[in-house]
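What follows is one chain in structure tokens, specifically the form predicted on its own.
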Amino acid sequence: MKGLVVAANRLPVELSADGRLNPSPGGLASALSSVTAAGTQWVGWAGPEAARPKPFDHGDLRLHPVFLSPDEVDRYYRGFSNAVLWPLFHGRLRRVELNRAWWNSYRVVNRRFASAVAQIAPLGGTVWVHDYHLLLAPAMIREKRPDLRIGLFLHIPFPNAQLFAMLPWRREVIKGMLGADVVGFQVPDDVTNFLAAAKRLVDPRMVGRTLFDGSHSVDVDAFPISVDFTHWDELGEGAASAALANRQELAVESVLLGIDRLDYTKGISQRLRAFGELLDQGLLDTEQCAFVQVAVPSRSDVAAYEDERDEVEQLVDRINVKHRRRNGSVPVRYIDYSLDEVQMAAWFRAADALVVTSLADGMNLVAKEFVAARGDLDGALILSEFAGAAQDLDGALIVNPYDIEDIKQAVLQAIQMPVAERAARLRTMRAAVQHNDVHRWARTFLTRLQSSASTRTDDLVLRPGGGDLATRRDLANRRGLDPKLVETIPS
């Protein structure tokens, strides 16, 4: 779509000290590929080695780097974003790290992002803000550029109103989010939680899922994100021989798989405990089963992540020492580095079951990637009820990740599942992912944003077709906007 500005914590590429471009963590650029036409602009951080780069082109995208000092990376990113908001929103706040310096840095950086957007967005354009790093930005952008349509999508869960209320700056965060025309979440539960928090903290006028915040309306809804089905289907088909090689190397009858970032919200230790107990009880044969756990290090400079890594590695060692096979091999293969998509597809096709035991998860796209890659219809999915994907994938074996016995029963059911039942379950899930793929998600959100009704007459005048040139010039003057900008949009 033309005139789109994306604002996210990171640009789609990182700039190294020697000027090389490397893909950034996460798949947001891929997710937006079907809606980012030539001329789309992207505002974000270019990485820790980027210094102060100027805007540059990358494919069809015009990238606008936002500078973050080392102190801001520590306070805004590692501090407030990942040591306060991330655990709070996942219901895993171990220590109350409510640091006022972190909050002040978060505000400063959000305002810097908002200023960057305001400077480059075309008059009457569309801005799509992404995720918890920039929750204040929508209101800040609206303050500077009321002519823009602003969307916000939260990729992680939104907590219930009581938990969210622990945050001292709760009203400021809600008001920041309400600066958007459309606020999107992964699942309906998140919508309910947000509406309850907004009602409790700022008490806007509400009609259903529409909130009226001062001079504009805010449409709040669920837009479940997905994956590129065709891409992962093709990867799966191409990985058949590599998958066979993986199974031959393991030399067992049953292969269980987990692929996650090494994060305390992913429930990795819960699934490993379940697997270990099944071996202890003789319900699984050490000689005939294997658990492959990919745990990609993440935020290793945050103490809680170091604790999680230690716990997971100790569990792996304990299981492998206790259940070492006669030939000296071990039942848990632990992979602590990132795999590319081809390698992931090979493991997806090699596994008898993917085990997802997230304690809280906005969606969990690994589950959907697995489903899309299994065109052979010969795999089972064990899925936490607290992952957003559980509401999309009818056919998964749903478990309570806090209940080790529940996980154990699901593992046994997956391994013993008849071939016909596996195929039927996967066929249902694949149809759902194929129909609601990532491109449909992006188009659906932006279509809603384009059609969102503003109650502010002035905003309508400043949008395409909203009034004659003289009226728009006068209004732009009164709003403090550059009157020359109004000449770029048709009457």
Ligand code: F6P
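Based on the form predicted on its own presented above, generate the structure block for the form predicted together with the ligand.
Below you will find a single chain and nothing else.
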């Protein structure tokens, strides 16, 4: 889309201390980078090492760095975004860390992002705001630039209304989000949760999934994100010999794989515990199987992440000490650094099964990358029912990650699965990912944004003979009339 402005916490690249540019961590940056067209402007943070860099071009994109002081990185990013919203939205708030200084900083930084967008967006242009770091920005942008069409997409789950209502600033957050014309979520449950929270906390007028807030309507829907299928398919094809080398190095019959950011929502301990118990019980043979766990360090100065790292590393040690092989090698290969896409594809192709046991997860793009990279049709996917991807990937072995026995059964089933069944399941999953790839996701969202931004409150009408509300367009469509002929009620 021409003239699009993207606003996300991170730019697609991070500036290192010596001035080099590295790809930003996380699925959001890579998913978006593969769909942004030439001329797109992107407003975001250039990482902790960036001073106050000026706007610069990166490939076809124009990047506008937003400066964050060390204090803001602490309060807005580590504090409010990653120690309040992240755990709350994933249903894992351990301590109630509802720090008011963090909230104030979150507001200040959201306003800074909104001002940056307002300054650069072309007249009548389109803005796409991403994720939980910027939930206040849509309303702030609208206040400054009512001419813009504003979309918001949340990459993580939205919690149920009861949980969300714990947040002292819950109304401000909902109102911030309602500044958008379209609010997108990963799965229908998130939509239901958001609508319930909006009803309970700000009670806007609602027609189905369209809310009317002040001067504009807000279209709320699920838009499940995906991956660049062709890209991962090609990476998989190109990785055949590196995959073989990985297998030869491990020298076992069965290889299980996990690739995650080291995050307490990913259920890494749960899957390792399941693997350890299978070894303890002799249901897996330490001489003949390996678990490769890639745990990419993430948000390591947030306390809960340090605890998670300690727990995972202790588990790995315990399993490896107890089940050391006769030749001195160990069954869990723990990789605690980030891999590039080529290396990831080589592990995807080397594995008999990818194990995804998230306790809560907006989508989990790794699961879809694995499916796209397995053009050889020879791998199984074990997938948590609490990952958004479970709703798109018929063919995965779905598990409840809180139930260790369930994970163990799935691991055994995956390892023993006949070749024909693996292929059939992968075929189904690959067709789904190929059809709904990241390009379709972006197109669907932006097309909806183009059409729904034209619904304004003065389009609201009463259904004849009844008191409930409908949009003029909706009513006209049903009766085959010109929308202009349907009477408008003054709001």
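From a predicted model like this one, the values you see are computed outputs, not experimental measurements. Residue numbers count along the first chain shown, from 1. The term rigid core refers to the most C-alpha atoms you can superpose between the two forms while keeping them within 1.5 Å.
Exercise for the section: Please state the CA displacement of Arg20 between these two forms in angstrom, with both forms fitted on the core. Expected result: Core-aligned C-alpha shift comes out at 2.6 Å.
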